[in-house]
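Just one chain is shown here, as structure tokens, and it is the form predicted on its own.
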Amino acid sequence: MSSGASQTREDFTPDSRDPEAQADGFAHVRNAHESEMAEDYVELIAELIEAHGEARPVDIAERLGVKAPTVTKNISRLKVAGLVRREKYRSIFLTDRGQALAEACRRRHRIVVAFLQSLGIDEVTAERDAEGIEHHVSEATLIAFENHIKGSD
């Protein structure tokens, strides 16, 4: 540092969890990251089907801001996972398992957005922030969010 300027730093408090608990926490986050793509895709596919009766790869690419080959690759992964069905050169549809995942994602998203708005966060910011939070929130936390929302009505 030059000129003797003082910098304030955030105090660092070491994690007091035992190593196994800390490793479990990191593993949970890694697993959530792995499922984000599938969750985003099935949620969007469900929305497109509701709005337009079908989900076309071109519409998915446009909404997610990715290129068509990325959508094709990810749809193939979802098909292998049993979440979507598709015939060559046709629209994409959710399997029962994919539909159930889409509904669970929609529920989580709705709760997180409502919780953030109950804290005074504007709708645009709450929607944007919920896109990340919804993939990492536990069922226990969602219930707490819902209880908070009900208490603030």
Second form
Protein chains: 2
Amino acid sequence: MSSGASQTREDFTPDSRDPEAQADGFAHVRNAHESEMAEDYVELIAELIEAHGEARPVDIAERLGVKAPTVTKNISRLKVAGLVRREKYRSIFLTDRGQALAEACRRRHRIVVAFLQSLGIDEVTAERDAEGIEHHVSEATLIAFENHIKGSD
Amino acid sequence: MSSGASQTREDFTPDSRDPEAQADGFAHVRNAHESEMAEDYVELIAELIEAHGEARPVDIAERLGVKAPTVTKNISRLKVAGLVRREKYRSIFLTDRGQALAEACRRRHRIVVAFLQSLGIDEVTAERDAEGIEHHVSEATLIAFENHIKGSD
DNA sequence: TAGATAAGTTAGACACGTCTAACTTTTTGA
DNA sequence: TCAAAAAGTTAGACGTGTCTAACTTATCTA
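Having gone through the form predicted on its own, I am curious about the other one (the form predicted in complex with the DNA); can you provide its structure?
What follows is the whole complex; the chain from before opens it.
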């Protein structure tokens, strides 16, 4: 994070936003964090179902880089939220609401990745950065990304 | 999140990444989350010091949209991390390490905001989205953003 | 100067997402 | 068919970041 040419001290003149607008920005970030786990899980579950006909906790854990009990607990949360269907020790499936969310997330993910790649970013970096960025782009920003991708084709 | 023209179901063919690469992406997101609070706080503290000569918990709480006890607790964590200096009931100041982190974060924030605005995104949306995006851009992505800003001037 | 007000801290609680250890259930293969 | 292996769950713990309630300390003003 130190690619700036000059060594001048970064200026901390506040942005034009008043404290309320700034607080709104942080509230948006917290809101995004609240739905982040669900979004990542349903997208991954949809991917596993497409590839293997079912989603198993062991596969979810592997791809998220977490332990199995973490997945079990989070799947329970998603069930309570009405996003997944599954019985104990059985494979995981998405509800209609879960499927709709997964599709929206997948679409958003692809736009962000394609956008980053259109800037010359390599695929590995684009995918990795997109994993975090995707949760913080508004609809307006997504449209701007799409327009930019079309313009650079 | 439904600006796609056609109503076709989103395709869930997995990306080319193997499970390990995918797990690496999520690990990056978790790492980013771990430093996010510290980054937001030191940048905000630097801004308040520049504007008012000091940072007070009441002002930090207002701008973050959280309650005062949350700030008190988090400031204690930043002290333990060696990023701030302050005694009980006294104003908050940054250590050299905190100042360096604040400068790096401020610079990154400005690049992300300028970049989003260069895509035609309005300032309010750019600032709000940048609040979350900034924690997930790698150095390579930041450089690509900078290059794009220069190219569109 | 002293009371009122504002600011700050502490205690305890909560939800979230993570882990290890220990257990239960399912699947596999000899 | 049964033991082994793999997968899955439960219990309990932890750290993080949030809150309310109650308290302490600093500042302000009459």
